[in-house]
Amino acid sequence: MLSRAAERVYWLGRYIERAENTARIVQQYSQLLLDLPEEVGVEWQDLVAIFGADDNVEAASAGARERTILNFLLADPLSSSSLAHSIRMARDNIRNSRDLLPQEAWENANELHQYAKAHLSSASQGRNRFEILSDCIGRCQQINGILIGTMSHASPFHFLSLGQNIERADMTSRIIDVAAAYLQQNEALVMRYGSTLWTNVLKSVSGFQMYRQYCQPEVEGMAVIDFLVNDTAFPRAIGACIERARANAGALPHGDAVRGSLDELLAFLPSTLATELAGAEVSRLMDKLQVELAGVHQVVVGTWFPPA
């Protein structure tokens, strides 16, 4: 296939898992401000260090009400962090591969579009927030679930799942990594409502059954950091992501460079964590693995993508 094709494809798995884990995140974090008392100093500004969007905020107010940031995460089409923005690039890169890819996909990109025009504006107001973004993310799985079960697997399958998985990891590793955060501000409080905390982690994943199902019964903070990063069976965790990346790379031609970054990133991994809940150590991990996740990307466009 020709390059900017699966360039075309490729981001496409990136924006559409993008929109979906923007939905997600945001709606459990409303759920988690709902849960936990103000003692624990959870704020929304803090939503916004997820998407590594910080300085982006502050420019637009100084204030960053949670009006401001909804908008700024769901509805501001300027915003490159927005739901809006990640749904329209997804419909953009769907639309002209259309020749690669179902018809039905298509179809339902252009309606999740048409859906985010008309609601996502009232979600970022207070509006009927939950069930705007249980639809948003409702759409994705069902596109996805048209690529994944309709697609041939060949090329511009794999060129979707790299890409899907490598965001995936990304956005995974950012939940993480803010939970740690909370550790570093106020272990104390955290550990007195670390239950409510790691449990709305697991939610933002749906990985909350599964890790009751083969984990432990209990929700215990480092128990669901290793299960996010170490667990090869359960397809949001980090681990699993990069053995999916690792294998679509395999079915690639001239994916050994991809592959060996991708082997490097595995090898990163830490085997066991530390039954001690060490906040900064588990936030200077995740940064790690979002640059060597950054670094596996550019690995991808220097092997398969023209220059920009």
The other form holds:
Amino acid sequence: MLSRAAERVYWLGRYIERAENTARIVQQYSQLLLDLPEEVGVEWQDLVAIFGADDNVEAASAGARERTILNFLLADPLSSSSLAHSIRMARDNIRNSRDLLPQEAWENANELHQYAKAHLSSASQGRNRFEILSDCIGRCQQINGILIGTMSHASPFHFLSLGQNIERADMTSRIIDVAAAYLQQNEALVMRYGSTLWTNVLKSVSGFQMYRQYCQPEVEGMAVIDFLVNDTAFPRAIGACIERARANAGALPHGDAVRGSLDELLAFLPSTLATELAGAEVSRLMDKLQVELAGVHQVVVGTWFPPA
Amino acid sequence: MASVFGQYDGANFYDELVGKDGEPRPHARLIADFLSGLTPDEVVDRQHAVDSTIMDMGISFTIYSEGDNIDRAWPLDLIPRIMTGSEWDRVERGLVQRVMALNLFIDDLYNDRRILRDKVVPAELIDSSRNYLEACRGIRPKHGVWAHICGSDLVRDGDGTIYVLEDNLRVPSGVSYMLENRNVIKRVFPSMFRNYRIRPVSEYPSALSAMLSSIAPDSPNAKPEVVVLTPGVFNSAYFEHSYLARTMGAELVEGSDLVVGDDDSVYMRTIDGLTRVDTIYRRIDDTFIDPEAFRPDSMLGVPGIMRAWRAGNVALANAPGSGVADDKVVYSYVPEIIEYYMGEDPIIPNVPTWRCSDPKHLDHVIENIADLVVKPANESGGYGMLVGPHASRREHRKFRELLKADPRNYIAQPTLSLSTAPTLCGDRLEPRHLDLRPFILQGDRITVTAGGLTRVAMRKGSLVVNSSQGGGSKDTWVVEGDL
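Hand over the structure of the form predicted together with its partner chain; the form predicted on its own is what we had up.
Full complex below, order starting with the chain above.
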């Protein structure tokens, strides 16, 4: 497999995952704002921070700010944090890898791209936002389903899956990070609305049911964080993502260095979380995780995608 | 009479599907009957089905606008162009004859130069050609073949005669659209494929792959490693490069994926290290292929690839230097070239061509310039051309002066009255002019596509079939049997 082709498929995995998670986060965030009273201080601005963009949005009214931020996160083709951008990049990477991927994946990615172009700016203005984002999530899952369901488990598949799992671990850590920010605020409010908040976090990764079935019936902050960080059975938990990425690296030629860096990352995950872990500590842990994941990415690049 | 054919008026030109009497030609009766069973709305619905299939399948071409590249859906007209198997058999024999002769010619030019010594073709014509590459002297590619993939443009004149308009021996494109047109039309007209016996075109990728393997040099690889070399995603034909790589199961590479080793062999960079490459189907122009040998500023090519080719360690298709035989003045000699190497008369005629370098020809051209098409020898893409009947007197005067000043650089041809076929325009069928590009492969043996890519000038009266200038396309059916 060509190094350049491997790089594109890896990025396809990352972008398709980023697109799906962006839609999930915005959708669940919209719900959260409806559920929580204003004094909890949940702000659209925090959503910008999840995506690592520090742009402070200046706008006259709260409504205008919501529209500006959502346009930035959903429709703006120039914003590298936008859903439209991730979909475009996923589609371009499929387009340029068509010799390696099932034809149906290209057809669906192309349709998703057309759909996003037609609908995302109205979703950022609020019209049918829930339905449009659900459609985007569904279409991303459809593309994933085609890829996972029809690709031979050979190098292209492993690069796709490697990219997907690294990106997914990163996105899950960002979702936890934002929720942790509220732990640092008014304790009484957290006590009162904590369960709503964490239920939302679980739902944003479709993890609510799996958490209840395999973890515990009560939704409670530390247990949710522990589940999303350490679980190795739930596919969107960081631990599970790293294990799978490790298996992908192991199936590729010269994958030892990448496997080693993933092992270090696994060792770095706290085996048990203190029940009274403060929000600030969770935040630091997630930041550190994101830095470590970026390090794994660099090892991937150095191993398989050296510049010509 | 068929409703949708009923109002069709194709009497002004030779029409591929309808005779002078307004009746469908025998080979078009089945489709005419079929279409007559549909209302105009149903016909338009089917065209919409074609358009949306093309969108969904992502069949596109790229055009440039203000530095940005835009994917456009490939334009395909619902109504096929139909030819009989017996007519096609003759065309096919003619194409085989022509391409074999052209390859013998190119091989001769870069080696013994017999044809120049025998003064059949003037040596100064070759030595002054921009497409003649001195770097290729003395090379003998496998099977003596240089132009492995050829796309010759055919046109039919008012009296029904088919001519070769030009030979594309460098990087001819369009074959992927021929294949996709068939896939789309099959979905829209399944019943026609049961009623007609239409020769398939789908074996092209396997034939291409077999041809490319047949020219591979001896190498340590157990089975030849064939790659498609593309300038990249911004090239207007990238869709085709990727399509062909995918359907052949070959790697699609860019220049930066390849490297020439100290052993003068070509390798590609893979996730498992360097892998030896045997045949490169290159879709990059000659002078961009190797910055070491030609243009030092080329970012698309592979430094040292000419060295590897000259050492016989890699096959290049088409071989560098093949373009010398698709120069417009050389074109005018192709009938003599066929006779010289094959000892046969050409089966498909050339369009009659006056060479202005010949004083008698020049006099004729100057006298009749208002009726002729004048083309510069070394330009392509219609650049610097005069279409006599459509030009003003002042332009005629200007070209007369140009011809007198530099006669060797010009040829002239009669203005052909290109054939038409019924084409859906709005909700009615109208005649539109078309041409045909079949694809010929030569390696250890020679094969021709059944039909080819039919291109259509979608604007009324226009002869411009280029997709970047509003041209469309049709599926091309070569049908068997007595019809």
